[in-house]
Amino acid sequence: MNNVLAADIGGTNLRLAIIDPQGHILDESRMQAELSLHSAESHIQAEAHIITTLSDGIAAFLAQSSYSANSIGMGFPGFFHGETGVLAASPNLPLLHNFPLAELLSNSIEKPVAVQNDALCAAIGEHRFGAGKGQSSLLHITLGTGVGGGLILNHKPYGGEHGMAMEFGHLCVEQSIQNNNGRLCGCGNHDCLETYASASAVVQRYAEKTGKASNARDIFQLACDGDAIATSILTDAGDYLGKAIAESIKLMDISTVTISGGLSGAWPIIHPSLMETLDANLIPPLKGKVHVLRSTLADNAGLLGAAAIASNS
């Protein structure tokens, strides 16, 4: 097997790496790529902007790297039709619908391209190379600006019939949604997990309670230093995660859950709360049988999963 180029795409950044068949990162680059902050007025302009931005970034990286790659795997924020590489929709890119991303990018850079949802790529990477290695099934959760989820069932990635399986961050974790007065989520609903357990939610809740602007890392440090409000918000995040995981496990009966993303840096506070609530909400036969592990891949799970889908395409 040959080296592959892996890409992990965010709304404002593009991360690229050359990865060998054993999962070793040989070369890496991070660059700004304003995919969601452009002035396109039509889907044609939006599609052209995406392809040009990605093509130019990939070409520049390959030109300066001492390593080569014959194929490309990419984790992209959005919903995909199976393994076709066709983007059904993306919450951050509302002009794109049924966009043949893999085909158009492949034509532009003249290399095979495989594309999949970014959280599902992270699940694939964690299953193949990380804390989920050796497990037949795995639920992987990403805690970043939002909350994402990816599912491995019987050693195979599962995206659902419409590419939207495991939208974990949009599970409802409170009942105030019935009165339409809960925390509004970007999806249009109220009191989704993402409004309590994402890094952005933690930052927002801390600002609401204190009037102070901060970031998730500093809030964790404040909690470590004894700040009661910071501790309460992070404990709440773990509590809501535990509730959501419990509901998912009741449906799927999976024993291994892995978590990655920036907010996992607050693991010493989040994890105990998460496990206590998880165990309290599981049905009796499942209590004590679910293992929730922090990713062993730092922020590389998405890249390694993207490399894996490139190798399999």
Contents of the next structure:
Protein chains: 2
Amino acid sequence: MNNVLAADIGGTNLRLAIIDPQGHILDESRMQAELSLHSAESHIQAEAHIITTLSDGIAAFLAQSSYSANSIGMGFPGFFHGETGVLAASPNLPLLHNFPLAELLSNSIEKPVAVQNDALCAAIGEHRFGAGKGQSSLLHITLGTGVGGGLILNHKPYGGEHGMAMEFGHLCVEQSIQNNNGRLCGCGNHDCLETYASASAVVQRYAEKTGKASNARDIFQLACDGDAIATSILTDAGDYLGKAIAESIKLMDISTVTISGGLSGAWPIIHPSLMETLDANLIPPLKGKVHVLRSTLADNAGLLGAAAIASNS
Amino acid sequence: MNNVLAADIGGTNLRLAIIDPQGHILDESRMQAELSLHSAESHIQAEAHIITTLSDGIAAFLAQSSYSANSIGMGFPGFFHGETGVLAASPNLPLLHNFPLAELLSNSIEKPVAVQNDALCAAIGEHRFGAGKGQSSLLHITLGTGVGGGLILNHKPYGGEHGMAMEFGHLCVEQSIQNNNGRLCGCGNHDCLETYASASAVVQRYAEKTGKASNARDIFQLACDGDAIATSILTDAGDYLGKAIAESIKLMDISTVTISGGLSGAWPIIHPSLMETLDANLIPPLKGKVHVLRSTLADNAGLLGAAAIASNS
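Give me the form predicted together with a further copy of the same chain now, not the form predicted on its own.
The complete assembly is shown below, putting the previous chain first.
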């Protein structure tokens, strides 16, 4: 068991780290990098840009680090074909289809590379090293700019038939048959969970109700200080999360749910409302059987999951 | 590969059949039998009554049949611990907990017995022999008195951590955070799918709107003849099914859904509204990827699934 290089890739930044077999981060680097090449006219140009950006970043990190790594694991935003490392599609990189990201990157870096969806990597990390350790199944939720989800079933990552499982943030939480009047989501539907329970939704709802710009951390502090509007928006976020978790558990019967991401900082307000709504909405034999835990990995779940999928870990 | 005895157990009836390895029903019997012993004062009495009722029924069927079978597979209403045949609990048989049904029945009949949840058996049957044959994953829905669901993931039945996965009929389809004003479901919650899309819900809604008693088949015929109320109730059933399927697919990314049960007889009305609502509610990359098929097994899915889990099939 050797150290590995883990990479957590966002739209505009790379986070790279050397991680030991016990999940300790030995060395780390964050760098800005624009993955989408706006001047790209073909998928060939777009693909070449991504491979160059990622392999240059990784080479530069390894060159300056006092640690070495023989294999690489990566979380990447997009839908993957099983465990092949082939990117089926990525909403933010529309030129790419069936792009053999792991293989091309491995050829470029000359080390084995494994790549998986970023939200699924976060679930893998939480299951291997965090609050979900030892559980047979796990539903992991990331409350960030959006709301992401990843699923472990019977100790294995579950990606679905097209790598699109656990689009948890797009569960509809204020639904009627034809729902065209609610909060518009980036996906085109209305009243998706992420229009209530993401950090950006909380910020937007607070601005709508008060006319004031603020950030999620300040809104949490306002709620702690007794502000009624901040409290009601965060309580709503918890309630809608509880509702969406209840629907998920009715389908998948999982006992353990973990939550990470920026908005989980408002845990003292979100968790009680979440648990109350969850319990109210479960069927009777499932009530009391579901534990919802705050991540113990802060914002490292995705990075540690990337380490876990690297070839020798 | 030998013929097996398959049993599909309801609350007040047993359905027994001899089934060959290709899924052909060679001989069949339906009999009335009350599983719950209303005079039972202890779980010991309740358990003994069930074992006696089932083994007597099976012995009588085998005695009169010209076919033989060396093993038994059974679908039973309740939650099971994995594939052990141990009944964790059954909502309709509240005295039973952690009841080793398969083992005791096997001791009594002196043949190997496998038992699994009835709705999961229907999914297994549809996957092995029906419209879901050859698919890696399958969501199977039964529209009967209630709405049941069963799940095949990566070619394997998925029961969840407590055997309670796919409580599909209890997905909430007209939700708000605290929903206490909708249609009351038997589970105690409001606006569960089964309060709109089961045969009994269709009958009840028609009676509410017209003051007339009717059955689901007649309501379908009325809709075919242009009756606006019958049409709107069946269209609603399809719409709510589409909504619930969309939420399920967003979580589990499954391409194939099959539907059986009495209300699937209204397919020409239910299927178009279902597909329209499903497609409207999926996230863009999943649109068009989901096929919803009518069962090809009529009401035999559960029986054939029971045959599929019997030990030598």
